[in-house]
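Consider the single chain below, provided in structure tokens and representing the form predicted on its own.
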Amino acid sequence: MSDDRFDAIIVGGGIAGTVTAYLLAKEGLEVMLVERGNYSGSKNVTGGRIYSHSLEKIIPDFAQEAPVERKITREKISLMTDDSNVTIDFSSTRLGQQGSDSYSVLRGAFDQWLAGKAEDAGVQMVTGIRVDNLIVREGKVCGIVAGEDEMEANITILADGVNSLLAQKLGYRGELSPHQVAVGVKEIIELPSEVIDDRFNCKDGEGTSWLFAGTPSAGKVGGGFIYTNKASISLGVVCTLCELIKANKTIPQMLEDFKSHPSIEPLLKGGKMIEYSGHLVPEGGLHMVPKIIGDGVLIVGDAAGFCINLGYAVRGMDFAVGSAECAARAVLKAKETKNYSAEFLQCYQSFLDDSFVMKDLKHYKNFPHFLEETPRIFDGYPGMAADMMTDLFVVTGNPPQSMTRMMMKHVKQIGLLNIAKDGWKGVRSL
């Protein structure tokens, strides 16, 4: 056992984890950040996107400096069938203002900047190193076990994961829930810039941010994606696990068939997929929010299931900021009075309570549930609008209808009545 003793241990070298460990040993705590790939990011997927509010507050301009890929002045919401698709597109400067801004970003790069801003800041960085276990005496979580080594520390801080096996062995949480989490796969296919900006009609360093649902995900609770970057696109499908287990399709047949859809089959055209990975996304939102505080340790990041999908955006990596920054200041304040007890880091909560973060799961907490009791969403919807605008664009030469009479014929199939629940539930439910 090493003799070594840390102010704080962080496991785990995504967002959450990094911007906690570069908070703190900026402030001049000894800190050891383990992460069991070969580098930061080497495991870390996401669909691309970050929104800027909560890392700028931390590192300002940090956009000029990071490897960043495209600031997101485009967005796009698709509902697709099988042939059609229909979309709403917002294009505008005020997208990209500085300090609400977003950027696409490919996280193996991005990681590593964050992690390489947290070892100037005086991190000692582990890497290739799975932990196996905690340190746990009379209740209180006292370090790390990680192969034969031990290494403790005052607090120690997870940062691991959806899928916070730590979490698990501490009694924190329990088995993931089939409709708390989605499968998601993700292709990054190279084209060059010039190509991009001319077939999502991008300026230079400009990007689109376009999501889906209906078909990508086989007309289950999901959807799909594309941003773009400098030089490739990161396109992908995600579908609720519990859903997916009722689909007709594999999720891997499901990215395929997306890409080949004729809206989408275009805009691959002469690239070459250089990545693929796959990921398990938190999608419970507020209720799928484990203990995160205990005697000695705090959960940050996906870890602690801060994350939610609003249909119309995804948001993850502005909450892994925003609760590695609560979990800082907690750590911060304890060490002041050098007290770990799970009663003085409730503190953690109150800052957390006080952020966007859990303001922003609170407002929109009845909104994963919505998603799952509406399929109409993406089995009915799609085809409602691709028949629409069929009848609305398609010109055969027989007499024409009231545009009355032509709308309502597609309302009736799904019924107004559901229209206007699922119109009234969703709007409730933001």
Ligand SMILES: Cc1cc2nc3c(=O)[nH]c(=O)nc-3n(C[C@H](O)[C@H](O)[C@H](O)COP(=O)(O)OP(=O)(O)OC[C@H]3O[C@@H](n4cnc5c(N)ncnc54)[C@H](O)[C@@H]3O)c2cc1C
Given for the second form:
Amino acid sequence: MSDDRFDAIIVGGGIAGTVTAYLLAKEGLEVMLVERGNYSGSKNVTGGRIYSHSLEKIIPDFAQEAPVERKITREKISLMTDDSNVTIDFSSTRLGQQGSDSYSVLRGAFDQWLAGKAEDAGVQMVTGIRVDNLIVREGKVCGIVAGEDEMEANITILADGVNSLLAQKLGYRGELSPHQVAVGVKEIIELPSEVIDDRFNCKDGEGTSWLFAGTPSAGKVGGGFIYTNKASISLGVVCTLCELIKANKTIPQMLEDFKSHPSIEPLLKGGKMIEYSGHLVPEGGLHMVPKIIGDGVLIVGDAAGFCINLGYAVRGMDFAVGSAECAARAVLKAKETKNYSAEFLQCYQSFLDDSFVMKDLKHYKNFPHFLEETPRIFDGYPGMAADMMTDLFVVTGNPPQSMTRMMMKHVKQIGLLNIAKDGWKGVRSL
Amino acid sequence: MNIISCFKVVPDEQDITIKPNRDISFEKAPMTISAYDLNCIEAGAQLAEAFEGNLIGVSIGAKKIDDSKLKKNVLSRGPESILMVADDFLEDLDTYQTANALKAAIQKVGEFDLILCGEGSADLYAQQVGAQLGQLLNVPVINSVNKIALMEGKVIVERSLEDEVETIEIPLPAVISVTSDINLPRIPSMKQILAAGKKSATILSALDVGIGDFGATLQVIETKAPEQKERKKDIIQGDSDEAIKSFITKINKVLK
Ligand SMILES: Cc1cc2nc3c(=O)[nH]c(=O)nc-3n(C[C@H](O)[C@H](O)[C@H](O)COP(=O)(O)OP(=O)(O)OC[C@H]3O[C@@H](n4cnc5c(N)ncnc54)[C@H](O)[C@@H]3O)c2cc1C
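Show the same protein again, this time as the form predicted together with the named molecule rather than the form predicted on its own.
The complete assembly is shown below, putting the previous chain first.
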């Protein structure tokens, strides 16, 4: 390698970028990773939970070594109204089996650990530098431009996150549309770990994931989330951008209201907010995946739109890892034949197609649309559930009504047919 | 032309936290370059670049100063190499001990023309080390310098005093402490960061430079953060007229 040239340059030191860099350096390639934050994990945001399956394949037993927070063994989903909250609470030893387990993580620590792995594997880590542009000659990406400096590589991998300006500059995608992204805000609230164990009914080292539909996002497409960390709680609100315009509240106000909801406030009592962040979440699913292969360039992770929000589960990090693995395999193949043309790099697409990344994205391709087309999930059903529960549990001394009558009264408000239709559409989109 | 920039390694103040008992916790604070020494390194780098000199960064402290990120950070700012003396009893030194340890380290470097120090350290800011180091090395020493012109065998420096600017000519070798006004420390570029990865750092023990345990002259009994005022936590929700009125009434009451 001459001093001014690398085998691969990776832009972005999030999960997608560091895993790609790690895999390539491990195979002996000269790799540089450029991250604009002062360290990996300093600029990006996640809710909180990584499904381990994809990283487990790359770094077996990673959870033993990585700074993960808690293993998730309790899943809760709630329908929330202003004054009530109806929750399904699932705990099981079936959750948390190695290979299909999941962990709450804080990106500051987790991404730095991954970056350390990459550096140990030989990656040249350049942090605190923003890549401003790409060197493009006759349609071929030949490297990067950062400030006054240029650096060339056989292949450039864009892992620069949801709002990939570089992919946009290449003309691979347009501006993000408000339908494709949600805005997320999140606080990390510090509490002693024993207090978290008690309040969330968790065993030492184990934790809860908790998602909410209804008032957290002011009845709009989106929701609230809570993930328990070792000695803190990640809590936040996500709302689709196009809906936010219609909402009667701002996102920070939604978060404030969520925190002071009667069923949330006691869980946070005495806690101290230690971090506040906001970020975009790609939510368009398969429909928003841009052009991801070009001459001398591949796109991975959020930058490629590889993320799904199912309401009861958000998955982006495992896709970031999965796409990184496919990209690394494609680059290794390209290196063998010294062919970095878009045509040859189509193998990235085939690797993706054969992996869970594309299979899952295709499987859930209609789901984002379903959520958007079914506002009742966010502004109808939470109220219905709360009303039903009230009739069930509140004893007033008035003569009782038959259970069917009692329940049907609430069902009728939304309409039986509507419920059946939503249910059918929802199940089909899954 | 051999130039030495001395730098202290301190916990990053951004990540220092205060515990409920007002103790100060460094647990989450990574090691970083003491802010004033960024100017000292930059001054050295500018002189070295202008006169094709060789710049070495020198630091002494506990073992934890030998931190790969920190070293890369220093090296991306101009120095060709680093020499560190890292030993756990080189922590919590008084200024005279620090100057002595630096002298021992510098003697390992060998010949030098100019030694630069920052105006004080970001944690203690005693402003003593530069002056004492010059004395120990038996060379001229001058502080509060905000301009340096390097010439054959001498430097001409400017010091901004209260109501005048003093211009002094000093023969080399010498020790100079620079102010934080002397320059704007660089933000290392991509190539400078990459080049830093290829530069060398020498890490020595106290024994290697012939110093033993100085013995503590200072004992820190406690360091406490100032008492925080208890907040009333009186939160008025909403933007209704009543809420605003109640807010104004409360503010008025306090202001009276
Ligand atoms: C509120 C919220 C909740 C979420 N919850 C979950 C969850 O629970 N589980 C889950 O799996 N996923 C979740 N996600 C999604 C997940 O966080 C993302 O899918 C994941 O972070 C994508 O990783 P990435 O490496 O592709 O991008 P990022 O993590 O965004 O990393 C991109 C990196 O590129 C850097 N960068 C950008 N531009 C440049 C440039 N020009 N030059 C240099 N560097 C640059 C950035 O600083 C950043 O470090 C959530 C997202 C949000 C916002």
